[in-house]
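One chain comes next, on its own, written out as structure tokens in the form predicted alone.
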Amino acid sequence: MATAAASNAPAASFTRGLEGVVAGETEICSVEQGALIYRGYEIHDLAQHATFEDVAFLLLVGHRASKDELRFFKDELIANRALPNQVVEYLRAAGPMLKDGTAVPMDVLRTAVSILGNMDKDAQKIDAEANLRKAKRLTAKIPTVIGHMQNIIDGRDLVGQETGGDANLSHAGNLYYMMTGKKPSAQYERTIDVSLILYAEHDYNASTFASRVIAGTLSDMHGAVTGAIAALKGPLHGGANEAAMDMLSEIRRDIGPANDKAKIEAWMHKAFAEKRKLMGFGHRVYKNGDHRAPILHGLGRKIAEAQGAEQVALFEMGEIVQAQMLREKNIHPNVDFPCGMTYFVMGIPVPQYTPIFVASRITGWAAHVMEQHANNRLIRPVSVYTGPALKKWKDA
């Protein structure tokens, strides 16, 4: 019940989860039923013809790079890959917490970004030039954090500690190399590259909106990105790719190694009856399917086919699940569903799926932080009060 003072305020519309509410304007991305567009370029076009470095420059700088601009941008990223010793020491200290489950990789990555902010000479500046420098450094260093973290979990020597990897590898290829110590095949490198393109930006999603809320207070780039990582961790957002793979692994354990369609459908019916939240399906905006999902599904299935029947069986199981969700619930898969399967057949550890999402989305977050700082207004919505009626303290 509203108080007397509040009753004179103009009525505000209310939608749970802000669904359908227009919360701002952006030149960065348009999420539409028929297209996903980054600064005027459609996602299928980018996935087929661009590289992640192309897309990162487009999002951060605001236009398609010339050949010279792209060459210089790539050189900047390579030059900034290595981590300060203090961050490496923190990652080593976090090793036992990662191994016993006290912390998960997203927690450690969040803290590493915060430490990087403490050490960045531009940390407290929010002008456009300083923000762009910080955005490039974060884009370069986050894959190195992920790689070193996985090396520590695996008990191996750190790959490329002095250099942040191999300067001859692309951003995507170096990410794979840093995690595994193996140079990726051209197929693996391109698949990771496309996955980074697909995940790079998605307008006012939960983590991006969180970053803009933080930036709207005139807080700094590292602070906004740290908050965005915390938002992305949740299974209803970035963590859905991990949860989708966990679900498929659970189905496999329950039904056995063979893809018995009847058993898979029975498992799904039981999940429906229990009203389980099946991760990797549905989207707040897309009602007719996520444009990104078929792109990644096709690339992942080609990798599976090159590896043999066991890996193909994973995709076939996923396809049975997808078909049943669409047939019985009219719900399409989102990009997280094929992402889980694709990274799995590439041998990428499941807990690193969402950190890899960060290695991509850092470009979108940083672009939004810069846009918010350039034309700022504090983001402060109102709420609908549903608490007790007005009381007198002395009467209690």
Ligand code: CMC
Contents of the next structure:
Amino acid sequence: MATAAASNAPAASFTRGLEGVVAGETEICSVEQGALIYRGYEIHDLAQHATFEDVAFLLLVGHRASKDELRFFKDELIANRALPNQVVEYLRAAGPMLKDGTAVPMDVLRTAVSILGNMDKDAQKIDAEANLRKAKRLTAKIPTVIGHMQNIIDGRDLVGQETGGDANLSHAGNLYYMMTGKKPSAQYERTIDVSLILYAEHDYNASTFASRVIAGTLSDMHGAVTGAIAALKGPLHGGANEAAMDMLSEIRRDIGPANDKAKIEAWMHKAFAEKRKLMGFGHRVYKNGDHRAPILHGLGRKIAEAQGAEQVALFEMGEIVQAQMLREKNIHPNVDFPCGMTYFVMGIPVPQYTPIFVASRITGWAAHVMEQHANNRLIRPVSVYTGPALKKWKDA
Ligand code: CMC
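What I would like now is the form predicted together with this ligand, since the data block earlier showed the form predicted alone; can you produce it?
Everything in the complex follows now, all chains and molecules, and the chain you saw is the first one.
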């Protein structure tokens, strides 16, 4: 807790970064050291027994889908996968910027979602039914935006431009297919599926809070999601999955091809001395470990083991880094650390890791926007003024 600095400031206190501040209520998710729960279901249970479509329905609609509800929901997602031509045209126009690095995929995805809002017939409506329709359309279309973007970057014809992909593939499998033009193996499909389950929701994290602040002004779903994407991009939040992999690549470049433990530890000591934030480590809520990280680490490592020594070496390097962080800093990896390694061994391009996070978290954001609209009060905190004392404009 810090207190007001200015002498005539009101007696007020605040917590930097709102740490520990309870900013609202939610029925959607509980993030605690003991468990991560989506609407009553614990994350290990969901990761083992559910699919992303099950979880998306649970988050968006509020209860576990019946067989018929699930079938209908999946059909709705499949039917809504294709993009309007105007969005495809925009993605093509963004190609040169993506290729020269002026824009990164998160920026282009953010703009594409905003354009989708311009074209959605329910755009200005914020009633529960319209919000749910928009949430489903966004959930269906975001993987197509990601896929087309990657096709454009790779110089490939757009996969599934008319259909949004292969109707026989799951949401996770189709995302991979749209990006690569290749059907995923069962192991790849399930690993992406679980990563989407793990990323889907996390209560009042920064991007979700941003989406609720926007929705709290009675602004619309696409606007709230556009703002949430901007918040997720940052490396302290969702951008950490890309940043974690970039960091591991940097270590590999610096130490050479072999996992020399002494060299890795020396690299880490230098990072500690420079007070560097190591990406994919630490969490505002979880101080004894992130429930999601070991689940994804296990799945990613299995893929690496099936592929060979080079991929296993990446995980082994990650494990040395993890062990040292815990031993010397008492800081655990968060979900973004194994995510970076897992997507890497699957051949997914690093700049698409955070957009894939969006393809999942859209469900959590949309659920929160709907919850906010259903029981709204403007979110408007106050600040402690620390600027200059009062002076006269006329005398200056
Ligand atoms: N590397 C090095 N030191 C760290 C790290 C880290 N990743 N995380 C925390 N610390 C240290 C920090 O320097 C501070 O030390 P000191 O008290 O000596 O100044 C102490 O631990 C407390 O850290 P903090 O920054 O006050 O903690 P916070 O709750 O404000 O930040 C965090 C949480 C996630 C922003 C931070 O841990 C971080 O920057 N991690 C790296 C980025 C990252 O992986 N983000 C993903 C977050 S989880 C999933 C998601 O949202 O995608």
